[in-house]
Structures are given as C-alpha cells and as structure tokens.
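Take a look at this single chain in structure tokens; it is the form predicted alone.
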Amino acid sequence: MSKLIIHGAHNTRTSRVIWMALELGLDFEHNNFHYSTGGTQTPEFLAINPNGTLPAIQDGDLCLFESLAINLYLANKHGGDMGPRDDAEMGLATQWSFWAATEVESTALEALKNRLLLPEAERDEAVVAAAEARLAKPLTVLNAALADKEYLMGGRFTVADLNTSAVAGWAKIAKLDLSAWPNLTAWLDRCLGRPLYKKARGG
C-alpha cells in the first residue's frame, strides 16, 4: 500500500491536514514546502492540484485538495473516534466544515492578516474591527451550538471539531475579543490545546 503523502508547509492550511493525520495515527510522508518557493506552480505539483494551492494529498492513486475536504476523507476512511460513526454524524461533520469555510474563514483571515501576517506598515486596524463585527453572528451561532456540550458531536473530539476549530481558531490567533462567547472560547482552548495541534503547526 502506498504511503499517504501530504504536500505543504506547516504554516499554511496544510497544518490542518497534518493535525488530522497525527490524530488518526497515520503513517505519512510530509513534502514540506511553501508557496514562496514556487513549488506549487511546477508541472509535477499542478498534476496533483491544478489550482496550485496548498495543501494537497496523494493517497495511492487518489489526489485531493482543499484541507477540510481532505480531513473529512481521512476521518471517514480511517474511522476511530475522529471519524463519523453514522450518517447523522457524517452530516454534522460536513455541515460544520462547510459552515466554517463559508461563514468564518475569509473574514477571520482578513483579521489575521491585518494583525499578524502583513508587514506592519501595511496593517489596518479598521479592517480588523470590521472583520470582528462581521464575525459576531457566526460566532454566536457556534457558541450556541456548544451551550450544553464540550464538542460538536458525539461527546468526543472529532473531525467536526478539528476542521471548525482550525478555521475559527484564526480569530483567537488574531487576538480578537472573544469574551462574549464563553462556550466557544472554552471549546477552542480544548481543541487548540491538544498537543498534536501544536506539533502539526511545527511546534
């Protein structure tokens, strides 16, 4: 059987896939490179991911891109506590993954860029403030979903939590004020405090 290959640097969305692979205890090869090397535009990589973005995986003859979709695939394939146990859990895991991508990711990234990623002279706190305001509604939704439970489904840490916290966690990394959502902040602490999260990010 071919070994799983994960393409992309720790400080990209690839860290989400590495985190999942580590939580699942998978044996994998990590092709560690960043956009800045030009490696995403080579013919070899474009044959794996024609979008020229990170991450991507090869699992035997299968090539996949999009970090959250990759994680759903790995969790469904390898199962265990991380994976969905029935159709209802598969639906919930997919729901929260799509929700994170559509409702949170781009806005949280704007905040993160203007707090940490851009050169200091290019950062704009007005953009951060606007992003924080736009995130209030989806973060309220997530906070309510966690009102009576520690994790999003099944009473355990799963792909639903990993995918959603990997995205929503950008708001925490950007040091946004999350005090209005105590269920959310406690859940983020549980998820992002896992040792394998830090390892996946190169720590």
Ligand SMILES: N[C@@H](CCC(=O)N[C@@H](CS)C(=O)NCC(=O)O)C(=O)O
The other form holds:
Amino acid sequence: MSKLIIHGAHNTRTSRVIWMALELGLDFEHNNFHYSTGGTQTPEFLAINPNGTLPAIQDGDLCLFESLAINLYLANKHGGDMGPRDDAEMGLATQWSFWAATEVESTALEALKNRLLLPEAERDEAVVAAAEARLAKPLTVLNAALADKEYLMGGRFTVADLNTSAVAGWAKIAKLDLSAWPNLTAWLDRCLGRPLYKKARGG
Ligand SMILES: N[C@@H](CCC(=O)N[C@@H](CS)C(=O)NCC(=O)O)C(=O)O
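Let's compare: the form predicted alone is above, so bring in the form predicted together with the ligand.
Below, the chain from earlier opens the complete complex, with every other chain and molecule after it.
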C-alpha cells in the first residue's frame, strides 16, 4: 500500500495536517515546500489540488485539499482516540471544524496578519482591534462549551480539539487579549501545549 503523502511547509496550514498525522502515529511522506516557491502552481501540483494552495494530501488514489476536512478524513479512517467513536461524535467533530472555519478563521487571520505577518509598515492596529471585537462572540461560545469539560467531546483530545484549537490558536499567536475566556485559554494551553503540535510546526 502506498504511503500517505502530505504536501506543504510547516509554516502553513499544513502544520494542522502534520499534527494530526503525528497524533495518529501515521507513517507518512512529507513533501515539505512553501507556496512562495511557486510549487503550488505547477501542473503536477494543480492535478493534486486545483486550488493551488497548501496543504494537500495523496492517500493512494485519493487527493484531498482543505486542512480541516483532511483531518476529519484521517481521524475517521484511522480511528483510535483521535477519531469519532459514533455518529454523535462525528457530528460534533464536523460541527466544531466547520464552526472554526466559518466563525473564527478569517477574523483571526486578519488579526494575525496585522500583528505579525505583514511587513511592519503595512500593519494596522485598528484592524487588530476590530478583529478582536468581532471574535468576542464566537470565543464566548467556545468558552461556554468548555465550561464543564477539558475537551470538546468524549473526555479526551480528539480531532474536534485539534482542528478547533489550530484555528483559534491564531488568536493566541496574535497576542489578542483572551483573559475574558478562562476555559478557552486553559483548553488552548492544553491543546497547543502538546509536544506534537510544536513538532508539526517545525520544532
Ligand atoms: N481553507 C484552506 C486554505 C488553504 C490556504 O489558503 N493555504 C495557504 C497557505 S496557509 C496557501 O496555500 N496560500 C497560497 C495561495 O493562496 O496562493 C485550508 O484550510 O486548507
């Protein structure tokens, strides 16, 4: 059987998929390259991911893009503690993944860009402040969901936590003030404190 191939550099959303593969203990090949090399626009790569973005995976004949969807696929396929144990857990893992992608990701990225990623002259603290204000609603939802539990479902670290913390973690990396949400910050520390998160991000 051919080995799983993960395409993309550690300092892209590929780190989410590498994190999942490491947590699952998978044997995989890592095609480690950044989109800035132009490598996502070649005919060979576009045949794998027509969006020309990272990450993408090849698992036998199957090609997949979308980091969070790839993780749901891998967790469902390889199971163990990371994967959903029944339909309810599959529903919850899907819910939190879609929620992170639609309610949190683009706003957190705006904050991150304007705090850290853009060249200093292009950063705008007013954009960070507006993003921080817009995140209050979803972060309050996540904080409440974690009021009486350590993890989002099943009393253990799963794909739901991995996908959601990988996205919400951008708010922490952007150094937004998260002190109003203590359950959320404790959970983020639990998830992002895992050794394999650090390894997935390249050390
Ligand atoms: N929703 C996609 C986003 C993919 C994406 O935009 N990846 C970035 C790297 S983190 C990329 O490849 N950007 C290069 C480009 O857009 O040309 C996912 O989660 O996989």
